[in-house]
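One chain follows as structure tokens, the form predicted on its own.
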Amino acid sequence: MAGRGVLIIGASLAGGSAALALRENGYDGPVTLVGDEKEAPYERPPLSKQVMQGERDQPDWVLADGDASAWAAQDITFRSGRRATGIDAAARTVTLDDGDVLGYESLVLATGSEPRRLSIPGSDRAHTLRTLDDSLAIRRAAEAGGRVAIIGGSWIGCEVGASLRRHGCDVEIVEKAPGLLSILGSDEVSARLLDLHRAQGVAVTLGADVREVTADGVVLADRVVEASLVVQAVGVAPRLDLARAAGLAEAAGGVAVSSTLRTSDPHIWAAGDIAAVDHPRYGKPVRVEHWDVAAKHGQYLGKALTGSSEPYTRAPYFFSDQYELGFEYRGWVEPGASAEVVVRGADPAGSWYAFWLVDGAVQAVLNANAWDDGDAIWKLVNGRASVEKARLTDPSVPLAELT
């Protein structure tokens, strides 16, 4: 059995960042990083953007351009292409799919998520996007010619649609909700995104009742969307098998963790997509499946596992690029909460902002093609400022004066 120390399951952005942060914070014990992909840890945003568009063949690597030997140089044992199959929490061991049993003093679960698939005939015919191999496979299929159908007007669905359109494909997005990105809870923001995609020549069908995926495309209740390439983008599911095998408490659809990312087992921490953080800023479990959260959780654990008791307090953040429009979103609105959304900026193709208000206080802000107000937006979100709607929507009032 391998020596004990910190064992990280999931060679993801969260897991890789945690391993590096341990060394950066002076931890000198054994660190082992286990991942089921053959590649070294990498960042996923380029998969739906630059890689999908054919601008490059590689993602952004967490360390040294994907050279696995660079991890050894950091005195980190990296086990690629290996999957953890079980946890014995009492013995503090993890079993891998090759039969190896690894011991740990502290265990970090950074197992991430996997794409959901619709429960319809032919669902397995469609591509999904999660890994570098997925992105390259979709790109190769698109380069073969033919129309593309994307099931789901999610962030990933919209980004893949935009990237393949820029790559020269005829694209149609089919979405069951009445708007794109309905998860945002704003008809106006959804309408602006719809106009953006249609202006670029993407066909969008809303309220779509998807019945089947066939060799000819996507069967809706009222017609067939002909396509040689079908991509499903209907969300992701956190990978919780190992956490459940360990008997860990759950919350908000993930693993319940404290404000220091510790689970109900004092020797196990969780990070990234699976972690539902008892967030001091919001007073309830917060679980977010985005790049920044994964990176910041990993960086935080380097301190938490080397003695820091400071809580994790960062508000969620994510970004998206679609055509020439870039978005940033800061803050968090509890799913199902009644939020009012007000918008500043009349030109959907220009710079604009959307503000999510709960009980009159700013909970989240989306900025589109507006890059100079990051600090002011963070102050609004972190302070959950109460601001008159007329001032929020008035372009003549600098955002810095709203806090």
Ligand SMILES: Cc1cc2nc3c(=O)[nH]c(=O)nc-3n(C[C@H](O)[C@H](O)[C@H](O)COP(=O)(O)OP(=O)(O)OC[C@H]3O[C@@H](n4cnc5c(N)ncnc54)[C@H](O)[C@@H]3O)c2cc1C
The other form holds:
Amino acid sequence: MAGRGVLIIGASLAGGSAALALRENGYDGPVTLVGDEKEAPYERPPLSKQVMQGERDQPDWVLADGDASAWAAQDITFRSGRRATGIDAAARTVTLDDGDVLGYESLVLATGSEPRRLSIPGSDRAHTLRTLDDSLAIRRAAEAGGRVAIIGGSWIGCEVGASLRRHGCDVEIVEKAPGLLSILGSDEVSARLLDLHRAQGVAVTLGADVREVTADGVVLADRVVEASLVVQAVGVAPRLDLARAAGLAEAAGGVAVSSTLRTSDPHIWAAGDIAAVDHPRYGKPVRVEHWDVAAKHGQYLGKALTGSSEPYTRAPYFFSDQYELGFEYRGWVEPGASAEVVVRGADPAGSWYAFWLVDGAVQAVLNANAWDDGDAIWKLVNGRASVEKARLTDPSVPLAELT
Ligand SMILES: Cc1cc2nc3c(=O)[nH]c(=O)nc-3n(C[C@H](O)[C@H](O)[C@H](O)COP(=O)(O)OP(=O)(O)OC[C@H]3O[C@@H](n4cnc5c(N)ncnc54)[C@H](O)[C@@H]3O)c2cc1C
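Could the form predicted together with the named molecule be shown next, to go alongside the form predicted on its own?
Now the full complex is given, and it begins with the chain already shown.
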């Protein structure tokens, strides 16, 4: 059995960031990072953007240029292509798929998410997108020619649609909801996204009742969307098998963690997509499947596992790029909560903002093509500012003057 120390399962953004942060914070015990992908830890956002557009074949790497030996230089033992199959919480050991048993003093679970698949005939004919290989396979299939159908019009579906369109493909997005990005709960934002995609020549079918995927494309209740390539982008499911087998408490569809990211087992922490944080800012379990959260959870654990007891207080943040438009979103609206959304900026192709108001206070802000207001937006979101709607929506009032 290898020596104890910190063992991290899941070698992607949250896990890789945690390993590096331990060293940055002076931890000098053994750090072992285990991941079931063959690559060194990488960041996924380029997979639906630059890689999908054919601009490059590489993701962004968490360390160096994807050179696994760079981890050894940080005194981090990196075991790629190895899956953890079980946790013995009493013995504080993890078993790997090659039979190795690794001991730990502290265990970090950063097992992330996997794409959901629709339970319809032919579902496995459709590509899903999570890994570098997935992205390259979709791009290659698109380059072979023919129409592309994308099932799902949320972030990944919209980004893949935009990227393949830019790559010269004939694309149709089919979405069950009455609008794109309906997850945001704003008809106005959905309408702007719809205009954006249609203006770029992407066909969008809303309210689609998808019945089957065949060699001809996607069968809807009322017609067939002809396509030689079908991509399913219908959301992700957190990978909870290890946590469940270890009997860890759950919340908000993930692993319940305290405000210091500790699970119900005092020797086990969780980070990234799987972690439902008892968030001091919201007083509720907050689980967010986005890049910044995974990176910041990892960085936070470097401090928490070296003695800091400061809680994790950062509000969620994410970004998206589609065509020439870049989006950022700061804050958190509880899924299912009723929020009023007001929009500033009349030109959907220019700079515009959407504000989510709960009980009159700014809970979250989306900015599109506006890059200089980050600090002012954080102030609005972190302070849950109550601002008159007329001032929020008036472009002549600088955001910095709203708080
Ligand atoms: C195509 C794509 C584009 C995205 N674009 C954006 C974006 O623009 N903006 C944004 O904010 N977010 C984006 N995201 C979301 C963001 O990438 C995720 O939130 C982030 O990757 C989560 O990091 P994580 O480390 O928690 O999990 P993951 O990245 O899912 O990594 C978990 C790792 O653990 C491994 N693993 C799981 N179980 C085991 C096991 N038992 N043993 C060993 N290894 C295991 C997995 O194989 C994986 O490598 C995108 C995601 C995708 C897929």
